[in-house]
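Only one chain comes next, encoded as structure tokens, the form predicted on its own.
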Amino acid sequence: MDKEYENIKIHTEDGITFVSLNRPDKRNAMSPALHYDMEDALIRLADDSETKVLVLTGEGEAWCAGQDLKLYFRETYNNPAERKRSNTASHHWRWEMLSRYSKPTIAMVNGYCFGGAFTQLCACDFAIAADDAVFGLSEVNWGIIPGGLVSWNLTDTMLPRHALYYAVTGEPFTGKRAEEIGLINFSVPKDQLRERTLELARKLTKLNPGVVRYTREAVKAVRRMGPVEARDYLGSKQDSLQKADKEIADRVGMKEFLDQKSYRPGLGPYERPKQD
């Protein structure tokens, strides 16, 4: 994508999309224009051919430090309209956009994470933290409460004790016990972390789109719904998806499994066949 942001920085490589929130000076907090800037940005890179896979990070020592309190909160303050343009472009790419985006996503968590930077963190459907990242929710030390959707998708991803514990206390924590709260996926050594991240992307490539896609959806659907209903939308999905790839329709996959015995599960990555 050729367009440059003021706020963001984008870069892709071999199919992966790096987006960057781009104000380590204040350790990317979230300003009403970052906010425009990602809303762009997302919106352009769902129909970029490019990019495959979508990772989340920050520029400097910082993932994000939530919103600017200063320039998304106090400045806002006496103007209405703005306020509600920016919260409104917050959620969109924060949440919206980002909890259905039409390619995976990955939060590469290199540093600071806090406050509102929780929502966007649960939106992305991977995350992998570097050990010695800092997470926390200081809300409790302002006199107020983790809002917007930060403690609804606190007590989604992970267990509702830990979820009330840090978010009482303020308490911060590392990367390494967001992985075992179940917060992220893994937490790896800060000088692995963008490798690790590009591996799980390059896998993200390698598999059928339209599959990753679906199943993604499936997934998170299925949560809230008892199991009467998920069978049947998980009925409704997989026919859907054989109508809309050619490539399961044809039964490509199973015909390797029993046919050309060219996949087993286990004992290899699975790889899409070149198209000729």
Given for the second form:
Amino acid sequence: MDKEYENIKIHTEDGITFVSLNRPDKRNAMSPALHYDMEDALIRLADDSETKVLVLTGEGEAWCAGQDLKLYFRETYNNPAERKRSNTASHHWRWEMLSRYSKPTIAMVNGYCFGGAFTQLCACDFAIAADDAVFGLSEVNWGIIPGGLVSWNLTDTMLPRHALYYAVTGEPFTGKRAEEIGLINFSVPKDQLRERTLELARKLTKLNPGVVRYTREAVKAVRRMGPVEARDYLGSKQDSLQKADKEIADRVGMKEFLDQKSYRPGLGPYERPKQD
Ligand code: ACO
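The structure above corresponds to the form predicted on its own; please provide the structure of the form predicted in complex with ligand ACO.
Let us now look at the entire complex, which starts with that chain.
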């Protein structure tokens, strides 16, 4: 994508777009201007044909140090219009857009991840962190509760006891611990973070994008349904996938396994055949 932003950096290679929060001197704390940049970028990247997978990361030592206590909170106390505008943009890109994004998303957590940053962390489909990344629900130190959507994000992602423990104590924890409590998929040594993220991203670019999208949507949606609604929803979802995607409609995977004997899902990588 050609557009340049003041508070974020965007770089695409082989269908994988890295979006980096770019306020390293402020540990990528989220100012109102950063929220506006992210909202605009995510809208554009959703329609960018070069972007197949989106990786969200941060420049410098931090992934994101949460909301900017000065620019997002203090400086908008006496400006309700700006406060409302930035609050709306903040929620829009971090949750409404990211949690239902049209492309798979990976949080690549390179360093500090605090407070409000947990919302975009939980909104991304996958999360990989450096072993020594530092996570913290520091709100308790500022006399605030994990607000916006953070408390909800926590109990939705981690086991409730861990959510309560870290929210109430504000105790920081590492990438390794974040893996143990189910907040991220896995942590890796920092010097392997980019390569391991690329490995997952490349895997995603090779799968059928329609099935990946519908699976992401389905797994997220059924979580809040009872079994009767879930079964009904999944049946309809499969029907619409069948209609939306020629490869699925032609049951290519099944032909390869049963007729051509060219593909076994349980064994090794699979390059999708080119479509006409
Ligand atoms: N808001 C505003 N500025 C911030 C924030 C933030 N959330 N986090 C860091 N900064 C600024 C610092 O004020 C400092 O600015 P300065 O150079 O103008 O003095 C600069 O970033 C660097 O910060 P340091 O503290 O010097 O960096 P260090 O690497 O030693 O520590 C750390 C990094 C651990 C992230 C520390 O800055 C910190 O604890 N920040 C607060 C994080 C936090 O509690 N976030 C939650 C906010 S509340 C919410 O999101 C709802």
